[in-house]
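Just the one chain here, laid out as C-alpha cells, in the form predicted on its own.
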Amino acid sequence: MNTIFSNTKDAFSIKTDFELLRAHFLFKIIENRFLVKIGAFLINFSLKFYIPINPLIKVTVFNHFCGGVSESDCNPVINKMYNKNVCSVLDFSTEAFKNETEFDKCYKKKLSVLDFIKNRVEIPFAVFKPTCLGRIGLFEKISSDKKLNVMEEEEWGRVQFRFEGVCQKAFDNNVKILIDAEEVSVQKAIDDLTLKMMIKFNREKAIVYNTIQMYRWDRLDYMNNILSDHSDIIFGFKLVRGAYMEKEREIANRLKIKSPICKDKESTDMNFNLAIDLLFNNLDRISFVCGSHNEDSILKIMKMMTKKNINKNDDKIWFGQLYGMSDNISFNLGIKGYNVFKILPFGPVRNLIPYLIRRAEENTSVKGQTGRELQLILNERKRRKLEKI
C-alpha cells in the first residue's frame, strides 16, 4: 500500500550512498534469526576475552544504530535531522550496571545531558532506563510488594533520590523526560515511581512521561486506572507495542503462569489502538508521545488530530522512532510538519552492545519490520541509480 510513508527520497535524504549500502548489509544479517543468533555470540564471545572488534563494530552497525560515542559527537547528526525537521532524543543507552558506585556515575551522566540540551529546540525530551540508577534484584522485590530489610531499605532509598534527581533537572531545565518501560518483573515498581513523579512536577504540564507497553493486556486497565485516581495533573504517556515479548513469554512458560503479553499481534494492534481512543478521549489532560514504527498506527493518529483539529506541531502530540529505523516515518512526517524525534542513544562501544544486539533480536522477532525496511532501501537505491542516467 503506497502511503507518505513510501516515499524514500525523503526518507533517506540524510543518507549517503555508502550508508543505504550499509543499511542494506545489516537488515539482511537482521533478516535471518540464525545468523543474528550466532552474531551475538560471538560478539560476546569477543568481548568476554578482548578481541578487538570494537573498530569493525563502530564502523557497521554502531554507525547505523547509534550518534557517537559522547553527547558532542552527536552533534553532526542532531543538525542533521533537524534541517529535515527531525527532533533528536539523546539516549546514554549502556546497560547492566551492578554496584553503587556505577549507579551514581550513571545518575550524574543523565544529570550532564539534561544540561547539555537545555534550552536546545532540536532536543526536546530526555529518556532514561530506571535499572541504570538501581539493582535490578531490587526493583523485583518492590514490584513483587516484598518486604526489604533496613540495608534494602537504604539502598531503595538512594535509587528514589536518583529518580527524583533526575525529574527535578528536567523539571527546572523545563525538558521533557521520558522514562523507559522494561520488563514486567520490575514494572511495578518503575509505574509508581513515575507516577509520584507526575504528581510532584506535572501540575501544569507534561515534564515526567510514562511509557505503556501495549503488548501488555494489562496496560489499559492501567491507564484507566490512574486516570480515573488522579484528576488534578497533567499526565505524560509514551505508547510503544513493547520490547521483550519474547523473554516474557519464556518466563511466563517456565513458571507456568499466565502470559502478561497479548496473545498474538491482532490483539496487540487493538489494544494500541484502544489505547489511542483513550489518550484522544482525554487529550485535555494528557499529552503523549506515539512511539511506533507501526504505519497504521501513525496513519490513525494522523488522521484522529484532522478530525478534531489539532495542528499537525501541536505539543501535545509527538511520533518517535529509533533511531538506524523507520527513517521512511520520522523524515515523512517531519516534511509533513508533525512533531517527529528520532530516540539517538550514544555511549563506549562496547557498552552499547547489550543495545545492538537487543536492536537486532527485536527487528528479527517483528514480523515485517525487516522486510519493510530492506524494500525501502531497495527501491532508494534503485531511484538513485535511475535519477543518475
Ligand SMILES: Cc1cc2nc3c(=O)[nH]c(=O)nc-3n(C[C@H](O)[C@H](O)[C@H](O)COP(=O)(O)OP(=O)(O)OC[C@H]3O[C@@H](n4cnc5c(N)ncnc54)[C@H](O)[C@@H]3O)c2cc1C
Given for the second form:
Amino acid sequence: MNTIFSNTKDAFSIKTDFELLRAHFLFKIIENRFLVKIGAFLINFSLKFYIPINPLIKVTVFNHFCGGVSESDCNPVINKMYNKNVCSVLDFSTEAFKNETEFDKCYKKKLSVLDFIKNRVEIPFAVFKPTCLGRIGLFEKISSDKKLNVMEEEEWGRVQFRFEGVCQKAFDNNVKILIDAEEVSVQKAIDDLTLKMMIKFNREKAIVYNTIQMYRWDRLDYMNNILSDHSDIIFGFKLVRGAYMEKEREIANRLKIKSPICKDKESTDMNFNLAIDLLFNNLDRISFVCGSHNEDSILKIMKMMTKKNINKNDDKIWFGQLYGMSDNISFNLGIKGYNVFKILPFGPVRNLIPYLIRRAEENTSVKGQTGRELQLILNERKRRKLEKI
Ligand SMILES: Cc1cc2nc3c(=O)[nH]c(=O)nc-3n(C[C@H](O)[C@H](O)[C@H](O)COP(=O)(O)OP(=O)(O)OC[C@H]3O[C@@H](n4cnc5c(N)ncnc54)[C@H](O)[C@@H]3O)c2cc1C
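Form predicted on its own already given; the form predicted together with this ligand follows:
Full assembly next; the chain just shown is listed first.
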C-alpha cells in the first residue's frame, strides 16, 4: 500500500550513496538468522579475548545505528537530521554498568548530557534506563514487595537520590525526560518511582515521561488507575509495544505463571490502539510520545490529530524511532511538520556492542521489519540510479 511513508527520496535524503550501500549490506546480513547468530558469537568471542575488532564494528554497524563515541561526535548527525525537521534524543549507552561506582559514573554522565542539551531545540528530550542507576536485583526485590534489609534500604536510598537527581536536572534545564521501561520483574519499582517524579515535577507541564509497554495485557488498567488517582498532574507517557517479549514468555514458562504478555500480536496491536484512544480522550492532562516503527499506529495518531484539530507541531504529541531504522517514517513525518525524533545512541564502541547485537536480533525476529527496510533501501538505490541516467 502506498502511504506518505513510501517516499524514499525524502526518507534517505541525508544518506550518501555509500551509506545506503552499507545499510543494504547490513540489513542483508541481519535478514539471515544464522549469520546474526554467528556474528554475535564472533563479536562476543573477540571481546572476551581482546581481539581488536572495534575499528571494523565502528565503520559498519556502529556508524549505521549510533551517533558517535561522545555527545559532541553526534553533532554532525544531529544537525543534518534537524535540517530535515527530525530531532535527536541522545542515549548514552548503559548496558555495562553493574556496581555503585559505575552507577555513580552513569548518574554523572546523565547530568552532563542534560547540560549538553539544555536550550537545544534539536534535542527536545533526554532519556535513561532506570537500571543504569542501580542494581537490577534491588529493583526486583522492591518490585516483588519483599522487605529490604538495612544495607539494601541504604542502597535503595542512593538509587532514589540518583533517579530524582536526573529528573530534577531535567526540570531545572527545562528538558523533557523519557524513562525507559524494562522487564516486568523490575517495572513496578520503576513505575512507582516515576510516578513520584511526575507528582513532583509535572505540575505545569509534562517533564517526566513513563514508558508504557502495550504488549502487557495489564497496562490499560494501570493507566486508567493512575489517571483516576491523580487529577492534579500532567502525565507524560511514552507508548511502546515492548522489547522483551521472548524473555518474559520464557520466564513465565519457567515459573509456571501466567505470561504478562498479550496472547498474540493482534492482541498487542488492539491494546496499543486502545491506549491511543485513552491518550486522546485525556489530552487535556497528558502529553505523549509514540515510540514505534509501525506505520498503522502512526497513521492512526495522525488521523486522530486531524480529526481533533490538533496542530502537527503541538508539543503534546511526538513520534520517535531508533536511529538507523524506519527513516521512511521519521523523515516523512518531519517533512510534513510533525514532531519527530530519532533515538541516537552514543558511547564507547565496546559498551554499545550489546545494543547493536540486540538491534540485529530484534530485526531478525520481528516479522517483516528487515524486509521492509531492505525494500525501501533497494527502491531508493534504484531511484538514484535512474536519476543519474
Ligand atoms: C523511540 C522508541 C523507544 C522505545 N523505548 C522502549 C522502552 O523503553 N522499553 C521497551 O520495552 N521497548 C522500547 N522500545 C521498543 C519497542 O517496545 C518495540 O520493541 C519496537 O519498537 C517494535 O515495535 P513496533 O511498534 O515498532 O513495531 P511492530 O513490528 O508493529 O511490533 C513488534 C512488537 O509487537 C509485539 N509483538 C510481536 N509479536 C507478538 C506476539 N506474538 N504476541 C504479542 N506481542 C507481540 C512486541 O512488542 C514486538 O516488539 C522503543 C522503541 C522506540 C522506537
